[in-house]
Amino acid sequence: MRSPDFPIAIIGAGFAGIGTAIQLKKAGILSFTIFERASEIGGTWRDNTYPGCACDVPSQVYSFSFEPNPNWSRGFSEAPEIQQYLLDCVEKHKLRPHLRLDTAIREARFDEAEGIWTLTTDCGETVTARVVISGVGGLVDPSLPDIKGIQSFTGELFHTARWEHEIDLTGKNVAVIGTGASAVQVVPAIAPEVNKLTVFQRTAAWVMPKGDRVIPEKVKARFRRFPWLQRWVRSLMFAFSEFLGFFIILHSPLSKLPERVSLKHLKQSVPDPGTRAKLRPKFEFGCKRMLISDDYWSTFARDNVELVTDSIEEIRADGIETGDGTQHPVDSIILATGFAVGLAAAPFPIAGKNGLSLNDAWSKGAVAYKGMTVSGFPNWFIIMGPNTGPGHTSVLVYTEAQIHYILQAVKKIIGDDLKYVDVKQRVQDTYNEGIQGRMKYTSWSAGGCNSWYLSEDGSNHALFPGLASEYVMRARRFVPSEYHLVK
């Protein structure tokens, strides 16, 4: 299938955008352009270069099923290796001619009469597309904390996602604010080189042992010689993560089992009972993101590492003051405060049919049919949209399912010479009512914690309330009758 007169815009050149481009090209659809605001591809793995940065999903699962890599060096790949994997995918599939780097999309508007999207770039240029596939991702823009006096700090202050590599932390007094997925990696990595490391914790998190290992050369050789063996290992790992899903997703007594595993890990890692008590979570396992690390908790047994659980009152010119009045003098502050996920808003102004704003359509919460299409926004497809995040396994399982679904839709539009497809409002509403109805049975809603998963009203528009295999089955087929098909 060739479509020289059917322009497709892909926004974002991370895993979602690159994976979509590969599959479009395999299908013979070559009229696509990938718009990337940065000067290189990679998304999360391009931007996060802090010490210790690695994936918390096994390498064999955190890669495209259609592009296996038999040469992963570790069980859990480090960031540079994942970035190189994506770069290799781009070169192998000759995607460079389709890339427009340093080009951010600032606005999108749909012309219903023509069935065309007009995209405006950051330099004022306008481009048109018949189909837009948004793969902007959620782990892109750092979330900066609103702490009194943060602008007055005269030392070095930066976010983990914007690591200042020219700054040498050796021998300095360093503060890390935050104890989430980035902190559990960066804290053990920098602790041996700094004079003193003070970690400010607002909420303790459940941490499971990682069990990371170097993959022996003989195993890599077998994967190269017998590709089926690597596929088998990947399938086993995915099946195990699906099994764990029952313990993580559901609000049930099942959560007690991983809690016991985590508490055993805590006891083995931290000898001091007082420190252990501070690090022990007070909510149900799974309610917040599960963290994995072999050396995070044990870092707090070091003489030069201090855990502070009192709230931060103010950042001063030379340090941090906590609510109990204690002054913590520091030379450098590292913000491990996560990302502005932006689940409640469009990434930029998007106007669909009749000028309807996506922000207005999402005024009561971000919703989409199967997380991919929104009624009133024809031919606009979202990868990893509302309620498609995993709480227990690789995000790429969901991403690949969505790419497969979107490719079917694009083939339908081209094959039947349609102007556009637009999901029916009734179909979208019924689907999302079912999704939200299941949330009350999940640990995220009933586990006794507040997390970035939840909106201000307590609803969850981030995660899928089921196993990845269920989502894959739901997204396996594009059903034309669920859409308005307009010629």
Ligand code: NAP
Contents of the next structure:
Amino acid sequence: MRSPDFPIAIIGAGFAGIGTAIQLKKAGILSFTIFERASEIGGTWRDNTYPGCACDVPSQVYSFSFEPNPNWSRGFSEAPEIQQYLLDCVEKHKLRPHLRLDTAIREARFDEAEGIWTLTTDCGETVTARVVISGVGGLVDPSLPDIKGIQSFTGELFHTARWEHEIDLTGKNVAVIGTGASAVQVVPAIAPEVNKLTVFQRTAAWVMPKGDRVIPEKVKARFRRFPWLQRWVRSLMFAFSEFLGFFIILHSPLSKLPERVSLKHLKQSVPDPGTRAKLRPKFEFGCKRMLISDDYWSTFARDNVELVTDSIEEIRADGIETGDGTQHPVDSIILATGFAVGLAAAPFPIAGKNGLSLNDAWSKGAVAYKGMTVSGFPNWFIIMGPNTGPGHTSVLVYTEAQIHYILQAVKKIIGDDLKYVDVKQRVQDTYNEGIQGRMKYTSWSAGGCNSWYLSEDGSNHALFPGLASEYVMRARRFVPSEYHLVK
Ligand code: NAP
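Form predicted alone done; form predicted in complex with the named molecule now:
So here's everything in the complex, that chain up top.
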């Protein structure tokens, strides 16, 4: 398809943006630009460079189905290898000429008469686009905890997503605050090199064994020789994760099974009953994101690692004071405190039809049709938008479905010479009533925990309350009658 006068703006050069660009190119649509605020592509895999950082979804599934990599070195690849995979995709598909790095979009405004989006960059430059595809990600900006006295700490203090590589932790007394998906990777990675590691846990989380292995050369050779074999392995792994979805997503007695597996893992990893009791979660499996690690819990059996479960009262110049009055002197504090979740709000001011702001449209919670389109914001497509996250499988399954859907919409707009497509409000409302209606049956809402999945009012605008295959089925076809098609 030729598209010389059809500028498309992709915002963000992570998995979503790169995958979209590859598929646009494959469809012969070359008039796109990828705007990326950082100096390199990669998103999460560029930013998270902490020791131990790796994927907690098998690499066979955590990669594009249309760009298989037979050379993954491990079952769960480490961050640099995933970043290299994305860099290789960019080179292979010659995407560099389409990239505008170091360019943050600060504002977007839709001109209804012309059917054009005007984007303003951080340099004040304006660029126009007929279609905007937003792939900015939801877990980008570190969440810095508002702990009393944090500014007064005189040692080193940094967030896992902004690792300070020039700081040598060898032989130091180090604190890690937080026990989520980042912490379970960084804690075992740094424990052997520091003098003392104190882990501050607010909420104990369920951990499943990872079973990570080096992939032998002969397996890689077979994947290279028989691509169908790798596709088959991928399908099997995906099917297995979908099966696990029943145990993770639903608020039901089924969650007892993974809890039993996890508790066995805890018993095998931590000999001391007192420490085990502190590490045992008090909410239903799946309610928070399940953690996967072979060596996180066993790290607490080390002599130089202490688990602190008393709440943090204050950070002082030389350490951390907990509610029981204990002082924990430390040289360095690592914040494994997660991200300021960007799913509930526009990433920057976005004005759609009649100047309607996306934040106003989302004042009662972020909603979109199938997580991708918002009524009143024509030709604006979101990848990994509201209610499209998984709690049990690879996010890329959803991302690929969305890319496929958006491509159909773009082809429709170009093919029928439309000014814009705008999802009907009724269609969007009906879809979201269905999504929200199912939330009460999920472990995320009824499992007795608080997590980044939930907004302040307890509603869930982050995850899809079903299996990935259901989402893929529902997003497989762009249905023109669900949209206002304007010539
Ligand atoms: P997270 O899951 O939100 O965990 C943050 C941790 O910090 C929690 O244990 C939280 O305690 C604690 N915390 C936050 N504020 C605190 C405070 N003021 N005082 C004490 N503790 C505090 O963040 P994350 O570990 O960075 O993971 C976020 C998401 O990123 C994951 O759910 C996952 O989707 C993604 N991720 C993926 C991978 C991967 O391998 N693919 C790796 C890392 C992260 P509470 O539990 O009590 O709130």
